[in-house]
Amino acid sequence: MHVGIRAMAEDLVLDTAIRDWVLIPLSVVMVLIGVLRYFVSMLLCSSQTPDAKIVKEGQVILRARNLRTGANFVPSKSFRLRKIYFCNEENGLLFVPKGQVQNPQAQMFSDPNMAMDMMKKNLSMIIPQTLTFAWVNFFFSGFVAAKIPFPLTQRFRSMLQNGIDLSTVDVSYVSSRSWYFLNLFGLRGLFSLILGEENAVDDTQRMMQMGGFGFDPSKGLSAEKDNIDITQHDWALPYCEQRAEAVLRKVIS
């Protein structure tokens, strides 16, 4: 019985009409909707002058991160001086007193433009997704649209075969509804090529932002301060000759 089911799953052949009228149109529409959503969101969002304090704190975080990643390429004394410069409890750049901790929710409610921009971004994501999902569910429901070229376990069945109630179909086959979700959350790389890396539409990041009310710089400063405090310094220069010798030995041999 299991052999027959497996043979039936392996012999499943997809009609070329499904490729021409389901797979390709659905993929093209998802790309066009993503590009259209980007330009609509650019038109809806009002141009605001960035807060100088937030920009400064972001630059401090980047400098501290560069110090942490390249700590082993500076002498130990230089690293300690930079560590004190960033993490000093009195006047360190990363130290945030408890009384100066900002509440991003209160900041949003105090600025109506920020709340309006947040609402516009959420609407520009929710409305196209709702309409597109209704369109896919009405016209393309029940189709087996594609096949993954490698085997998968049974845990992927609910993710790849949404809308198909056939346990005999192999897990590597993808339904049209699941193909919609794969395009929805997996096209960021393509959008980064079309729109640029900074302008790529990331639905996963937007959905995570819907649960919050903006970026809290104080948390970023405190987190980077803790990361620098636990960073272990190991100067790489004394071992560069041994590493170069090992590389040359590998090349020669």
Partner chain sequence: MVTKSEETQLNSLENQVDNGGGGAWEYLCLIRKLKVRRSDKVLKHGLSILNDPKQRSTLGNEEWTLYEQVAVAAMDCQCLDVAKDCIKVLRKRFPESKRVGRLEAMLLEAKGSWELAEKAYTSLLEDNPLDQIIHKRRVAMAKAQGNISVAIEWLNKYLETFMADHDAWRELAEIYVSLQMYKQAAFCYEELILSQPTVPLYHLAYADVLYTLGGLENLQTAKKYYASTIDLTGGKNTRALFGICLCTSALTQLTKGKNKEDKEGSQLQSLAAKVLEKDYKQRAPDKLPQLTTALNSLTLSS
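Alternate state requested, the form predicted together with its partner chain (shown: the form predicted on its own):
Left out here are the partners and the other molecules; the chain alone remains.
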């Protein structure tokens, strides 16, 4: 974000005090809240005993995906063999009869442990976000906070300039709410540095997970099955002989 200091014809000059008292404190607060949330989640997390069936399904999906990506490296007979093994209508690994599709979702809501875990995860994300957002809106609204370095269309005005009621101000000048959102999505890299690579508190991923939790296992299987059904086998090996010749020629010369 670029706090413009040079005065050009159309540019607004933004006070450096904005940078000192708005942008930096907001970032610092968000980093601290993220770290706090990480420690709280460490305290609250309950050890999940993985279900054998789910583990097996995960591994099946991995293997099916490998089959799809590496299909061109094995002979066509092997590929067809494995394709039938996975997609066979009677007892193929990826075939899920329609009756069973409903189960994961029902299980999700009836199983108290899983529901509690979901609740905890969601709460630990929603509450700090809501509080910070409210705080930003209350304290840091009504003025231009920063200038985005690239031009934007007018449609972004309502989103990025909510507190600023002047319609003539260029859309590149945004309020602190947009700085908040930028930090929300952008601090993942910083968290992975501070908290270690696996523990990055990634809100965007969690939000995506919130949308799709119940359906992942069974839909994953049928999606993989469809993908394998589509895959054509185009054996890459015959080209290798010519490539090997070229390599050897280069070695000799």
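Residue numbers count along the first chain shown, from 1. Only the largest set of C-alpha atoms that superpose within 1.5 Å between the two forms is called the rigid core. Everything quoted here is computed from the prediction, not taken from an experiment.
- Core-superposed comparison between the two forms: the CA of residue 151 stays below a 2 Å shift.
- Relative to the superposed core, residue 236 undergoes a Cα shift of 2 Å or more between the two forms.
- Once the rigid core is overlaid between the two forms, residue 20 does not reach a Cα shift of 2 Å, moving by less than that.
- For residue 69, the Cα deviation between the two forms after core superposition amounts to 2.7 Å.
- Relative displacement of the residue 248 Cα between the two forms on rigid core alignment is 14.0 Å.
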